[in-house]
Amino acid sequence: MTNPAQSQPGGSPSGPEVRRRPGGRTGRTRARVIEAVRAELGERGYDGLTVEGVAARAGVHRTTVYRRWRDVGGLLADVLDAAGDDGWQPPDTGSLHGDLLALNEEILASLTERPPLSTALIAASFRSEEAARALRRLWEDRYVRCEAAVGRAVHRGELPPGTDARGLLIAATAPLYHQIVLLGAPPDPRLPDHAARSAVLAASAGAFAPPSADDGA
């Protein structure tokens, strides 16, 4: 749920798909290229992103970029994959509302940053199938990690056992993406709290509880 354009420091990925990353000179080259992709995308958008521009900004020969990443789609996919190679964990504030509020505040910050790397990567995923697959991997990783916050809420007695963690997380975070990414509305600083509070109220009322035996009758 953090900025898909950035990798958080420290740790190793705990999501469903762990990928080995090169070290040494190869790793340093990859880091420069990824940073160059982020800079070029933020400044020029998808239509202005080229292998040649990335290579020049990264200070590497374009044949190196073509050999490893092939094209713009491969570059975007690696930026997204790199964002999942981190030690990020969802906030732990002691309450479900606090956790969801803190999570939404992180999302709001990432969606409104300048240059708009997160929204640019989301937009690029509609133009590149390789980037779209990488973005889906990143979302899956983040949802798996964030399910821990729902598990803590169940353990504290805030939610019934069997609560649909994925459904609750989507309900809590979707309003931010809808307002900012889809509608292009100005950021509302009250939205993170409102969305979190609404999701908590719905979950507390059983909106995400497992179906009972009577439901299938």
Second form
2 protein chains.
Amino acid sequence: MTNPAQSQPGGSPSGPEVRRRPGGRTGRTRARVIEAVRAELGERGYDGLTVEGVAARAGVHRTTVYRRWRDVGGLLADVLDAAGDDGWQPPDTGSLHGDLLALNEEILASLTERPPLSTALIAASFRSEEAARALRRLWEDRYVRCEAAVGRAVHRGELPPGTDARGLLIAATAPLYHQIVLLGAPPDPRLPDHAARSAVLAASAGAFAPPSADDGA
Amino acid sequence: MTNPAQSQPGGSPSGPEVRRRPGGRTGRTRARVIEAVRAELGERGYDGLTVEGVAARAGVHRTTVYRRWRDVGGLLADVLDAAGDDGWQPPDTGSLHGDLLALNEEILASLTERPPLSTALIAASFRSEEAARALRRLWEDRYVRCEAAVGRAVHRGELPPGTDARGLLIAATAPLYHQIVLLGAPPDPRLPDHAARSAVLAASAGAFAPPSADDGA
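Form predicted alone done; form predicted together with a further copy of the same chain now:
Starting with the chain above, the whole complex follows.
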């Protein structure tokens, strides 16, 4: 989840070129095109994104781009798919609160980065159904990976077995997206901790416990 | 908050025409234009929304629409401003959980209505800066009104004085927007209760208490 722009410089070690085509000229072309989409989107936003502009920036013939990616929606979807190929794992700090706080710090950083690539990708998902589907795939994958943090908390005895991991993760992270992406609030550096703490307190009070929870595994 | 489309038929008693121009031909024109924007947006989405289409549907000369609303962004902003003029108040059920649950039921209904006017207005806010500002004004106004529900809970002794009302309201409502608007999840009828209950449990555990809270008023 967190950062749809994850495989940017400074992000994950593995680049976008590793997935479908593990190397060679085709893989290098894909990497250049994806990097060009990211750069164009960050600089110009969705309205400035064109197949021609991406092709020119990537140094790739535009017929190649049309053939492989078809249109702006296809380009955006591939950027998002590539971002999911980065081996990202949720932070492991030793406590549920620490894990959720670190996760929220990553989310806040991605939603406030400059150029605003992550928010541009979210905005683009309201323009292109193909990008929307790819973004939802990426988020789904991220939330699934994050469930490991909840599993560790259960293993440590911080949470009861059968805790609704997804509900807890949504409660912990949704306020950041809501405040920044939808409400347009100025980023509050205390927000990651507040949202993490609130979710942990709710979880400790049984908000995400299974309906008939007792403490048996 | 809840429903940017609130003043639709079946919504609030006061129509969009009541605010700036309380009656007469100008007020009736505004009401017709606003209703036309809502209908066109619900049927066609942002990409199908044009000044000409709105003027034709409203039976108003297009130069009148251009002069008063200028463009699609101006039309959307006026729809959102009009939606805020409806005298809406948060539900008053006698308990914090009941109030938040009823609020979330309204939000879920608005985010899943057909035609999807509320989500179309949210999507439009990613296209038009003017619509985005108007939507944020509307949400700000709705959250301010909802603070009354938290005030009542403090008065009843359910929450300590100095509770962060906005933080609590965001925690209670954000999961619905996140799940439905951003993650595109199918609407889960249990979500309003889950999100309300989680926020109440967090609040009861002190998540939104003032930093140096004791129980003195």
